[in-house]
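Given next, in C-alpha cells, is a single chain: the form predicted on its own.
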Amino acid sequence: MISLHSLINQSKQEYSAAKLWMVSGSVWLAVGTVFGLLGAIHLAAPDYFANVPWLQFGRVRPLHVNTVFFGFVIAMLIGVCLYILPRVLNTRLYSESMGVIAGVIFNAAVLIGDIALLAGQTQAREYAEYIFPVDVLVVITFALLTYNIVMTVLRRQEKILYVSAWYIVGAMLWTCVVYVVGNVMWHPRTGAETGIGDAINAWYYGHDVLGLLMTPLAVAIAYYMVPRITRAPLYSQLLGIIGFWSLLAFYAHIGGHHLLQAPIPTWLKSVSVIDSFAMMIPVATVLINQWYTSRGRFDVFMANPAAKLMFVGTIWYAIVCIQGPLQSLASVQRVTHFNNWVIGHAHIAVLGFTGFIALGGMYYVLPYVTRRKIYREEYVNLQYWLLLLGLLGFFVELTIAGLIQGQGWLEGETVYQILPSLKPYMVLRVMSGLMIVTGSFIGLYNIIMTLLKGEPTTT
C-alpha cells in the first residue's frame, strides 16, 4: 500500500498537480459524453429509458453538461495552464500540494454535484444547475488556485509577463467574482433571486463563466503552443494585451442578448448586442496573432498531432464568434432562439474551441510532465477525427433541425407539427454521438497506457 508520506512527496513533485487536473478531465470527458449520448437517445426515443428514474432526461441532461463543462474542459485547460505559467514565468508553481489539494477538492465537487443531479437536486440555472455546497466546495478551489497562481507571479524570475500569464491571471481573478454572484451563494436555500432581476444575473453568469474562464485559459494555451509549434515569435505581444483588455471590457455585458423577448431594460438589451459585435476585437487580436504567428508553418500543425487540435479549436473559435454576433440580433433570434440552432451553437463553443484546445494543451505538455512519449500518437489523430468528425454532425445536424422549428414556429405551426420532421435529424445526433463518446473513451485509453507504459523521455 502507498503510505500517506509517499502520497504527500508526491504531491510535492514539479508538475504534478497539472498531472493531476489533466487526467482527471481525461476521466470526466469520458463520463460527460455517456451521459450526453443517453441524453441523446432520449430526443431521439423518448420512452426508452421511462421506467429509470435517475435517467430522465431532466437529470441527464443537466449532468451532462455540467460534467463536460466543469470536469472535462475547467479542469484541463487548469491543467495545462498549470504547466504553462510556471514555464512563461521561470518559476516553479508556488505550491505544488496546494495545486493538488484543490485538484481534489474539485474533483469531488464534481463527483457530488453528479450524484445529486441524478437524484434530482439541482437549483435549476443553466450551468449552475450543482447544488450549495458543491459551489462551496468550488469557490474554495478557485480560492486556493488564484492565491497559487498570483503568488508563482510575484515571485517569478521572468520579469516581462508574457501574455498566456495575462490571460490565465485575469481568469481567476475573474472567476471568483463570476461564480458567487452568478449562483446568487448568498441565497444558499435556492441559488437563486426573484424576477427578472434572476434572468439577467443568470446569464451574466452563463456568458461569463465560458467567456471569463473557459476563453482566457483556452487562449492562453494557444499563445503558448503556437510560438513553440512554429519556433517562431509571437506576432504581437501587444496586440495580446489588446485581446486581453477588450475581452474583458465587452464580454461580462453580452448575455443579455438571451433576453431580447423578456421585459429586461431597452438599454440592457442594446449594450449587449452591441457588445455581442465588439466581441470581435479581441476574437480578431487572437486569431490574428495565431495565424500570422503561423504563416508559411501550416504543415508543422498538420504533422503534429497535439497542434492540429489546437489549431483546429481557434477555427472553431472563429465560427463561433462569427454566429454569436448574428444571433444576438433580433430578426436573427425570430428563427433561431430556443430551438436546437442554439444547442448547436453551444456544442462548437465549449467542445469545438476550449475542448479541442484543451485535448491540444494537454496532449503537448503531457510528456513534458510525466516524462514519457504518448503511448499512440495514432490513437490521437484517430481521437482527433472521431472528435471532429461527430462534432461536425452535430453542428450541421442541429443547425437545420433549429431552423426547421424556428421557421415552423415563426409560421404558426404548433410543436407537435413540427417534431416528426426533426426525428432523422435526433437519430443522426446519436450516430455523432457515438463517435465522440468513442472518440473521449480512446483519448483515456491512450492516456491511462501513457502514464503505465508510455516510453522513458528526458525532455
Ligand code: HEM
Given for the second form:
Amino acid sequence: MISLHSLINQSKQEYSAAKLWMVSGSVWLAVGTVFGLLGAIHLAAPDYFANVPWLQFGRVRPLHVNTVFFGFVIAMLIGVCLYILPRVLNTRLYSESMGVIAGVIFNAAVLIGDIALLAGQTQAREYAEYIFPVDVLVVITFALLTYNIVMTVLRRQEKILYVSAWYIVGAMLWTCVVYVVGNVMWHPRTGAETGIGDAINAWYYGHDVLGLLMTPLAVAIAYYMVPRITRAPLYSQLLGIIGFWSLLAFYAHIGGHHLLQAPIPTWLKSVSVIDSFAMMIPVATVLINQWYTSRGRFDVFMANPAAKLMFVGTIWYAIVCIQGPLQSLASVQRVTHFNNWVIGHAHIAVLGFTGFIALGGMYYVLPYVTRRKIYREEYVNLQYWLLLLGLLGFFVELTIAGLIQGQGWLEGETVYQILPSLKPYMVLRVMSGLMIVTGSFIGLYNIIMTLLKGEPTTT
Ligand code: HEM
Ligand code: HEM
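Since the structure above is the form predicted on its own, I would like to see how the form predicted in complex with protoporphyrin IX containing FE (HEM) looks, so please show that one next.
Every chain and every other molecule in the complex is listed next, the one we just looked at coming first.
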C-alpha cells in the first residue's frame, strides 16, 4: 500500500503537478468522448435509451461537453503549461504540492459535477451547468493555480518574460474573474441573473472560457513548442505581445455574436460583429509567428507525432478563425444559427484547435516529466489519424446537416419535417465519433503503459 507520507513526498517532486494534470486530462478525454457517443446515438436513434433516465440527452449532452471542456482540454493544457512555465522562466514551480492539491480539487470538481449532471442536477446555462459546490471547487483551484504561477513569475531567474509566460499568467488572472462573474456565483441556487441581462452574461462567459482560458493556454504551448522543435528562434517576440493584448482587447466582449437574433442592444451586436472580425489580428499574430518560425522546416513536424498534433492544431485554429468571423454576420447566421453547423464549428475549435495542441503538448512533455519514453510512438500516430479522420468526418457531416436545416427553415419547413433528411448525417457522425472514442482509449492505454513500463530516458 502507498502510504500518505510517500504520497506527500511524491507530490513535492519536480513536475508532479504537471504529470497529475496531464494524466487526468487523458482519463477525462476517454470518459467525455464516450458520453459524446451516447449523445450522438440518441440523435441518430432517439428511442434507443428511452427508458434509462440518466442516459437521456438532456443529461448526457452537458456531461459530455463539461467533461471534455474542463476534464480534458483545460486540465491537459494546464498540465503542459505547468511544465512550460518553469522552463521559460528558468525557475522551479513555486510549489509542486500546491499544483498537485489544485489538480486533486479540480478532478474532484469534474467528478462531482458529472455525477450531479447524471442525477439531473444542473444550473442549465451552457458551459456553466455544474452546480454551485462544484463552482466553489473550481474557483479554489484557479485561486491556487494563479497564486502558484504568479509566485513562480516573481521568483524567476530569467528576466525577460517569454510570450508563453504572458499568455499563461493572463489566462489564470482572467479566468478568476470570468468564472465567478459568468457563473453568477452570488446566486448559488440558480447560478443565473434574470432576463436578457443574464443571456448577455452567459455568452460573455461562454465565449471567454474559450477565448481567455483555452485559447491563451493553447497559444502558449504552440509558442513554446514550435521554436524548440524547429530549433529556430521565434520569428517575432513583439508580434507575440501584440497578439496577447489584442486578444484581450477584442475577445472579451464578442459574446454578443451568439445573440444576434435576441433583443440585446443593437450597439452590442455591432461591437461583437466588428470585434469578431478584429479577432483576425490576434489570430494572425499567432499563425504568422508559428509558421514563419517553422518556414523551411515543416518536415520536422511530420516526423514527430506529438509535433504533428500540435502543428495541425494551428491549422485548425486558422480554419476556425476564418469560419468564426463569417458566421458572426447576421446574414450568414440566417442559415447557420441554431443548427448543426455550429456544432461542427465547436468540434473543430475545441478538439481540433485546443484539443490537438493539448495532446501534442502532452506527448511532447510527458517524457521530460516522467523521465520515460512514450511507450509506443506508433500508438500516438494511430491516435492522431483516428482523431483527425473522425474530426474531418464531423466537420463535413455536421456542416452539411446544418445547411440542410438552415435552408429548410428559411423555406418555411418545420423543424420536425427536416429531421428525416438529417438521419444519414447523424448515423455518419456516430461512426466518426467511434473513431475519436477509439483514438482516445488508445491514447489512454499508451499513457498508462508509459507510466508503468516506459523505457527510462537518459535526460
Ligand atoms: C475569430 C475567432 C472566432 C469567432 C469570430 C467565432 C465566432 C463564433 C460565433 C459567431 C459563434 C456562434 C454561432 C451561432 O450561434 O450562430 C461561435 C460558436 C462557437 N465557437 Fe467560435 N469563433 C471564434 C473562435 C473560436 C475558438 C478559438 C473557439 C474554441 C477555442 C471557438 C469555439 C466555439 C464554440 C464551442 C461555439 C459553440 C457555442 C455554442 O454552444 O453555441 N470559437 N463562434
Ligand atoms: C475530445 C473530443 C471532443 C470535444 C472537445 C467535443 C466538444 C463538444 C462541444 C464543445 C460541444 C458543444 C457544441 C455546441 O453546443 O455548439 C459538443 C457537443 C456534442 N458532441 Fe462533442 N466533443 C468531442 C468529441 C465528441 C465525440 C467523440 C462525439 C461522439 C460522436 C461527440 C458528440 C457530441 C454531441 C452529440 C454533441 C451535442 C450536439 C447537439 O446538441 O446537437 N463529441 N461537443
